[in-house]
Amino acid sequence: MPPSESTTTIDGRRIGNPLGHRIFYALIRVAGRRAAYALLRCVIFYYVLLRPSVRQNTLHYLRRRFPGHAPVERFFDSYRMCFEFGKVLVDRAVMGIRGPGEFQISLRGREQLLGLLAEGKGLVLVTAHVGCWQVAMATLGCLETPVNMLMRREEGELDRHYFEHSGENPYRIIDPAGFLGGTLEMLGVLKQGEVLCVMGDRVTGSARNAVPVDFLGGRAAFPFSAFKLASTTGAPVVVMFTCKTGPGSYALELARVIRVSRDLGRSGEAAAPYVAEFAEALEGFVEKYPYQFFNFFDLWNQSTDSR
C-alpha cells in the first residue's frame, strides 16, 4: 500500500501498487496482524495528508455524518475512517493467510436465520460496505445452506479477497456483469432455498436500478433489485451488518427482517418503502459505528429514474 501516482483513489481498493500489497502480505505472514496495523498507520497518514483525492472521497459521507465538524476535525475523521478501512483490508488478508483462528466472530441472530430458511423460499441477505463483511460472512457456514454472493471485482482493484489467499471460497460468486445481470442465477438459487447475499448500498449497472430515499439528512440513491427478487420469489429479506468489535473480533448482526409484497411490478417507486427500511437500518448502524462505513461514492448526487 505504499504510494503510487497511478492508483491513489479510495472508491474501490485502488490504493498503492502491487509491490506495496505484497509487502503487507509478507509482513502478515512473518509478524502478524498487529505489525501490519503499525505500518498501516504511517501509510494512511501519508495518503490523508498528501493525497487530497483520498480525503475528498471520504467527505461525501463525513459531511453528513458530522455536519458540525470544523476542517481540522474533519481531517482526523478522514484519517480514522481510512485507517479503519485499511484494517479491514489487513484483516481479510490475515484471515486468508493465517486462517480464521486469528479472529473471534459472532453471529447474532442465528436461530432467527434458521427459522427463515425453514420456510423454504430462500433468503435474500442484504448487507453493505461496512466492517469486514468478508471475514464475518465466513460464519454463515453454520447455516448449512449454500451461500451465493453477487460480487464483481472493481476495475484496477489490487487487494486480494481473503479466499484468494487461502484458495477456499465459502460461497459461490454470481457476477452482475453476466447475462441479464445475473438475475436468472439469483432467481435460481432462491428457488432452491439457498442464501443470496447482495450489497444494498451501491448501484451496479444503470442508475435506473436505484431509487432515492432519505439517508443522513438527504435523498440518497440505493439499489432496489434485491427487493424485486424477494417480491418475485417470496423470499424474506434480512438486513445484516458486520461490525469490528475489538482488535481481533467481529460480529455479524441481524438488523432487520423485511417482508416484501408479491408482484411489486417494475417500478422502483413500488420498492421505495422497502429500500427506505434498509436505509433506516443502515443509518442506525453508522450512528453506532460512524467510522465503519466504507462506501466512498457520493450517494446523494446520483441521478435516478425509478420509472
Contents of the next structure:
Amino acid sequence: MPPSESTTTIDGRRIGNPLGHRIFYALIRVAGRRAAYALLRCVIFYYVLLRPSVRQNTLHYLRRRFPGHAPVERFFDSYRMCFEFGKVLVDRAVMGIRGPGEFQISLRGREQLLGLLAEGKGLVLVTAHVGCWQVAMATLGCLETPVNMLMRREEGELDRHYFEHSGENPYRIIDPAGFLGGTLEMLGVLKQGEVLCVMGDRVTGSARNAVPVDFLGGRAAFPFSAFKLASTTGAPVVVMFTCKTGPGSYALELARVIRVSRDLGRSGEAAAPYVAEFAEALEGFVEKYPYQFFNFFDLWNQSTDSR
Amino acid sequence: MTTKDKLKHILIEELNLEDITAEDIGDEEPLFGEGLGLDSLDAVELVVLVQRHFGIEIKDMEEGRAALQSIATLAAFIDGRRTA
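So that was the form predicted alone. Now I'd like the form predicted together with the partner chain, please.
Every chain and every other molecule in the complex is listed next, the one we just looked at coming first.
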C-alpha cells in the first residue's frame, strides 16, 4: 500500500493515509481481524524497510531497551514493534466496528480500584502509550463511576478512536487545549469523586510541567501535572497499563498505587519521587512486554524547565 | 492591605515569580498566557492558595474560570464569597 501522500511519522495516529485506513476498515468488516493482520504484515514491512523515518521513531526506545542488539536485530525489533502497534490499531477498529464482544478484556485490580474510589476523593488513573489503552479503558465502566480522559484530537490524525466507529463514547473527554489546559475541569471531576485518566508518558504544553527521572538507563522527561492534581485534591494515583495478552485478549492491570503528599508545591523537584515511581512501574511493564511500548517520542531528549 | 494587594504578594512569594514586584502587576492584567505568564499548573496552585489564605474553596469550575482572569476578578470573587 505505498501511499502517495502518506505521513511517515508514527507519533500518535498519523501513520498511513486516509485511503489506507479505509481499506483496513473495509477489510475488517468483510473478512475480520485476521485478514487485517495479514495485510498489516505487508504494510508494516513496507514502512519499516523503505521509510527510515518510521524505523527511526522506534529507535529512541529500542536502543535503550535492547542496548546490545546489532543493526540487523534492531531492524527486526523495529518491525515487531511497528507490527504490534499496527495490531493495536486494527484491534481498536475491530472493537468499534464489530463490537467489544470480539475481545476478552480482563481488569486486574478491580476490588482495589473500588476501595480507592470509596474514599470519595476521586481517582487519578495514570497510564501510558502501551498496549491498547482505549480498548482496555472500556472495562472501567464496571466501576460505575464517570470516567474522564485527558486527550486531544490532533490535526492530521487519520486513525479513528474506537468509539468513533460505533458512536458511543464510554468516557468524557477533557481537552488539554481548553481553558488552562483543562486543569479546572480536571480538578472539578476529582472533587466530584470521578475517575480522571491521564497519560503519564507524554509531555504536553509547557516544558515546565515535566521533570527528568531515571528510565531505561537514562534521564527521561515525564509530566508531573497528574501528581500535582492528586496532591491538591487528595486523590490517590493508580498506575495502570494495558497489554495484549493473546490474539483476542487484553488485560488492564493495576501496577501501582501512589499516595502523593498534600501541598506538594509548584516545583517539579517535589513531584520527582512520585514521577520516578511511575517511571519505575513503566520500566517493569516494558521488561515484560518489550514490543508493546508505543510512545515514539524521544523521551530522553526533551527539555525540562521546572522551577 | 486590600485583597488585591494581598493576592499580588501571595502570587509573587508562593509561585516564585522572579524579578517582579506587586507594583508591576496590573489589577486587570491577565493572569495566564501573555499577561502575567502563569500556566495551567499555576492555576492548580492558585486554587490551593486561595483556599489556604482566604478559606475559600473554588468548587464550581465555571465560577473559577471567571474568577481566574485577573487580580481584579479574583479579588472580587474572594470578597464576594466573604460577604455572602
